[in-house]
Amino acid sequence: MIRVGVVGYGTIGKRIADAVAAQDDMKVVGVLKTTPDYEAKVALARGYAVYTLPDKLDKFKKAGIEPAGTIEDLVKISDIIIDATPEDVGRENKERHYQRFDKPVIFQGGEEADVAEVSFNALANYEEARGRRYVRVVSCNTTGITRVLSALLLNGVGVKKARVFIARRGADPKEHKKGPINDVVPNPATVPSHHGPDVQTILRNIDIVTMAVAVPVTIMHMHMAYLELDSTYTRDAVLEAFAKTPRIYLADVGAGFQSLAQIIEYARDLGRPRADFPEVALFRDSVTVRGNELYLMYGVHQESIVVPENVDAIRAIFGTLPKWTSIEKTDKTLKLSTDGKVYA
């Protein structure tokens, strides 16, 4: 049983904690919060021991929450730490708290790649994480792109170049201080956006350029991709590659999927916790092949897509399960779906 400590219990951290708790080969030994808010109380209600920073202990006690200890205490009792803190905080935690302990740490995509020894995506480079001390699960958009490219590459469809255009959600649903605003914002105005170089930290030889804008929505990102393939393939061959790949859901317009909001509504109808959709939501109708050119559109749920990757990263680091065994185990416990089939 792998003992997992989760540092940061916000949008990503709470989802990772619940995903870890659903596994039979690992357990959550505690989560770290810096504010004694409703999320801290939810963590306690879910049975997680709540830890905090040394200078926050009194604040938690005054709020009626008795901390289980400090961040150092959590690191000591954990076999591995998952850092799900805001951008740049993970690097600070590494320098202040993690480096003096001989424990592996998984960081999130908000950190720069050099915070870790390897950037991680389960489909693309599961084996590279074995035995590493510091691993970084790449960001939501990078995860989406890497899954789509890996689906093709793993099934014999070569990719010569990738050009991906991203309409990023303006804010997460709970981020009341960020928008959305009535605007479309180059994010950034320079080319490429950071996503392409980030993909290359995993798929090192891929020719990729990305561009991104932020749009006034909160539910999901939308990617529009143009791929130049290494040969001529039929549309059926491309669709088969996607259908055979875990964590990619082929959504049909004829089945009622005409927008990203309907993807989230489908997650609600399935009874998914928090209406999460960790799969890439690939619109089957958008898949168009012209000679060696492939065009497609897909949605990325920024709040949950990296969650199964964190679970697999734990097993990859410790070498407890082979790649495909881990992916299948994770997907079944989280009841993910592939090509319209949902794990019971």
Ligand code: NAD
Contents of the next structure:
Amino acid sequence: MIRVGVVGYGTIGKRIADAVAAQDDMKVVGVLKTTPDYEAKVALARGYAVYTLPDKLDKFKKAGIEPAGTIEDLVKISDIIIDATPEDVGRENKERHYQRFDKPVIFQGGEEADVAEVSFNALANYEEARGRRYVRVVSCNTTGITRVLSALLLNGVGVKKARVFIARRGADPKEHKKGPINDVVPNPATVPSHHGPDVQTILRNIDIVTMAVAVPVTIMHMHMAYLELDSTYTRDAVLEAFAKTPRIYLADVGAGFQSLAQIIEYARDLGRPRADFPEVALFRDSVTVRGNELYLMYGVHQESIVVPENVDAIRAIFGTLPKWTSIEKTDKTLKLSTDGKVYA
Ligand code: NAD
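The form predicted together with this ligand is what I want next, because the block you gave corresponds to the form predicted alone; please supply it.
Below: every chain and molecule of the assembly, starting with the one above.
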């Protein structure tokens, strides 16, 4: 049983904690919160021991929450730490707290790639995490692009060039101070956006350029991709590659999937925790092949797409399960779906 400590219990951290708790080969030994707010109370209600930073102990006690200990106590009792703190805090935590301990740490995509020895995506480079001390699960958009490209590459469809246009959600649903509210913001105005180079931290030889705008939406990101393939392939061959790949859901307009809102409604109807949709939601109707050109559109649920990747990264680091066994185990446990099939 791998003992997992989760530092940073926000949008990503709380989902990772629940996904880890759902596995039978790992358990959550504690979560670290900086504020004794409703999320801390939910964590306690879920049975997680709540830790905090040394200077926050009194604040927690005053709020009626007895912390289980400090960050160092949590690191000591964990076999591995998942750091899901905001951008750059993971690096600070590494320097201040983690480096003193001989424990592996998984960072998130808000950190620069050099915080870790390897950037990670289960489909693309599971084996590269084996035995590493510091691993970074790439961001939501990078995970989406890497999955789509890996689905093709793993199924013998060569990609010469990828050009991906990203409509980024302006904020997560809980973020009440972020925008835009009525705007479309080049994000950034320069090309490429950071996502292309980030994909190259995993798929090192891929020729990729990305451009991004932020839009007034909180539910999901939408990617529009143009891929130049190494040869001509039929549309069926391309669709088969996607259908065979875990964590990619082929959504049909004819089945009612006309927009990202309906993807989230589907997650709600399935009774998924927090209405999460960790799969890439690929609009089957958008998949168009013209000679060696492939066009497609897909949605990325930013709050959850990296969650199964973190679970697999734990097994990949310890080498407890091979790649496909881990992916299948994670997906079954989290009831993820591929091509219309939902795990019961
Ligand atoms: P968040 O703000 O929702 O949660 C971060 C949590 O960490 C908060 O609860 C915050 O209070 C806590 N925290 C702050 N400083 C801390 C410290 N010093 N020690 C411990 N905890 C601390 O952020 P998030 O959206 O969950 O993002 C976490 C990481 O995941 C970032 O690297 C982000 O880039 C990445 N990520 C976010 C998304 C997304 O869309 N939200 C998607 C993929 C990856």
